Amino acid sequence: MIHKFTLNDYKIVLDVNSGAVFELDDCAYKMLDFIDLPLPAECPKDIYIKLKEFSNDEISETYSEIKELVEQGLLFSKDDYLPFVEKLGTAPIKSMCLNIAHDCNLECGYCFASQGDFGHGRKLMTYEVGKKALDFLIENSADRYNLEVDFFGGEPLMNFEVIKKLVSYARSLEKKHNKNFRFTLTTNGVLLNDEKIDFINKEMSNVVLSLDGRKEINDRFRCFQTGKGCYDIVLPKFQKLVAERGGKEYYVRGTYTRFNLDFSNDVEHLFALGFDQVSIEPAVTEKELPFSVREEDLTRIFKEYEKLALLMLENKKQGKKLNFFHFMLDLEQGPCVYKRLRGCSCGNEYIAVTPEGDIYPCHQFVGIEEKKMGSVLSGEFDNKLKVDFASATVYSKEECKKCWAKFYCSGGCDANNYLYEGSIKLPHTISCEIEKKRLECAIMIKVALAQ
């Protein structure tokens, strides 16, 4: 399987299984619409037919060229894929989503959680479940040294003493268990001072930061109960804490709707305030919700895309330190074959956890009842759960299996794909669309920086 297309000026095809990329010019580009295999020795007479705007000579050394990357397995390469799914199985769990708050300073008008609540009441994660949580995960990490815990609401900041006391119980059980606690959190800013700025610079690897970009599109959505917006008071908390952050990993990850669909003008923003590590994600929920983006958007979004494609682009080629999460893409050696085959981990070696002990399959699932999958207050785990969520791959995906996407994305989103198209396994169109759009824009900087 190949995928063809053309951007930017750059005539491109990707070879689906070996993952080749290459750049074409208009002879091989056009003529590998009329390759069937096997190829014989020499070019088919209906190739100079119908490519007739070439020349003999240039048609019979594409023919040559093209048929030499076949038979080094370079393009229309073999699945070799296959016979890895039967290895899979079920893995153990890694990593967990600790949902610290269900609560939340602010009420942003998109929020996929209810306002932070999750439909469920305001609460807020004891001391003690806490505890509960990761021994849990300790106990059903096995071999793993390197175990991934996310703070995260509602708002985790309003839960901080518990989050402090949390980090130092796990650091405490990292040398009898032969375990390295890497530690994430998730804020919307509010609450952010120079005790908190302090810790989670220290000790959270990572940190995502909640901005929309521009401050009339942020404040739109992202406000207090009072309708106001919270742009100037939580943008120079950021820019503090990035600055003080001393080269480790952040993004600030924002959202756009269908009322700012010149979303890569709120990227630029995001960049021109000193933001090098930006991610931003469309608002996916129910279709008739009017800030949901639909398919009719896509025409819009794509063109978006390739905008912002063009902006990353020359802002590498300037040497600038600019990176947009859905173009971060490793063309040499990516993803191991498993990643590849089933990108999302949750409900299997991902979890995530509420504050009343509850474990789901991730954030996304929290609430949804015939997806609880146990408690760390009982101990008790679903299995059978665990091993259908194991089981989604690209390949019990019909979609998936003949989309030339399908190692990149690696299947989708679970949630999305549950909560909008009723099945792991049937995945969500509109997502789907608009990542193969970023996969595009991703693999043409690539070859444009490859010049």
The other form holds:
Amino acid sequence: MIHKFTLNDYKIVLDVNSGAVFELDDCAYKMLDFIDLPLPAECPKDIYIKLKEFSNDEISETYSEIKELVEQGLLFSKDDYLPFVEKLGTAPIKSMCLNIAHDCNLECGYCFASQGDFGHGRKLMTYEVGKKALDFLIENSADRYNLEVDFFGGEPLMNFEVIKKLVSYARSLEKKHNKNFRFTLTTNGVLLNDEKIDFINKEMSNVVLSLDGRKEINDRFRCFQTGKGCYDIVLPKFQKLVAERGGKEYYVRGTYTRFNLDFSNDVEHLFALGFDQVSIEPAVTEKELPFSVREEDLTRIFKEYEKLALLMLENKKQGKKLNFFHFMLDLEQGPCVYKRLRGCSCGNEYIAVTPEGDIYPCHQFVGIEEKKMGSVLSGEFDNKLKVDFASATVYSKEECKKCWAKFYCSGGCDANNYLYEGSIKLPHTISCEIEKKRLECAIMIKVALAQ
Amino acid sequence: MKHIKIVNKANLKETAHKGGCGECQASCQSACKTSCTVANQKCEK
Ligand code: SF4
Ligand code: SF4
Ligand code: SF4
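Same protein, different form: I have the form predicted alone, so give me the form predicted together with its partner chain.
Following is the full complex, with the preceding chain placed first.
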């Protein structure tokens, strides 16, 4: 399978199964439409007829180049991934989202957690429950050395004292169990102060700072109960945190909605504020919600990603070290095929734990009774559900199997699939379209930089 | 080659030999928390 596309005047081909990427001239680009395997030694006559705008020499030369690449296994390479899929059973749990606070000091209009409480009332996780969750993680992580714990909410800083105690508890277990904890935290910034910034910069290997971009865009949704936006309050705190972060990983993470489909301006705004690691995601929620992006917005959205790609390219050429999360792509040394086959691995390697100690496949499944997997308090754990989630590979999803983006996207978000399409194995169309566009942009940037 | 420029020829299949150690970050723990791009994750090996 190949995927060919033009972008920014480049004619690009991705060979899906090998991962090879090519830039083609017009003749080669057109010829690919008429290639049938196995390739005869000489270019078939009908190709000369179909490409009559090119000279015979050009055609025969191009044909031999294509043939050479096919013989090297770089073009139209075979799909022999099934044996790897079959090897993928369940895996140890090594990653945990701790919903440390089902409560929030903002009421963002688009929040999937329904104002932070996930629709189940406001609640903070106690130290005891958190400890049990960490014990559960260690017990179920087998020989995995790196364990990730993300403090999430609601707003995790509403339960800062418990976070501190849990980090120190986890650190006390590292040596004994031969584990390395990597903590991350996602915050809206309202409660940040010097003490918290110091703690985060010392203990969190990554921190995600929620901010949507331009003030009027941010303040439209990210508001206090009073209706006042949070931009002016959180911005200086985020800037301070990043300035003192010492090069450690962080992301400023925004959401774009139907109301700011010109979101490349928000990315630019965030760069201009001094943030160099930015991620902006679409709000894909129930179709009827006014702010949710819809199918008819896609053309506009694609244009915006293209614009952003040109901007990123310009930045790169000027040597600026700015990153847009979804355009980051390592063609040479990306993740291994096992990782790519199963993507997020929620409900298998990754779980979320609520303040009550309930276990869900990930933070987006929290509150969906049917997908509740167990409890860290009772130690119950539904292995059948785990097996089901572990089986969600790109080869068990019919749409993904046929999709050129499968080894980059890795099957999409199982939670979106479930919430909007009814099954973890049914890809959510709008998300797919956006993901594919972002990948094309990311590949184009690589092609352009190879000039 | 005159008509085709190879931008990248890393072969995905070869990563199968080293792969699957499970030590890298779960993709949703990285930056977005709502969706999944896996190809931009760092391999620990
Ligand atoms: S660390 Fe690398 S080899 Fe190991 S599972 Fe992750 S991507 Fe694969
Ligand atoms: S989720 Fe969509 S974009 Fe991703 S691999 Fe599957 S079909 Fe392709
Ligand atoms: S299902 Fe979606 S939200 Fe949950 S871990 Fe996977 S990608 Fe992330």
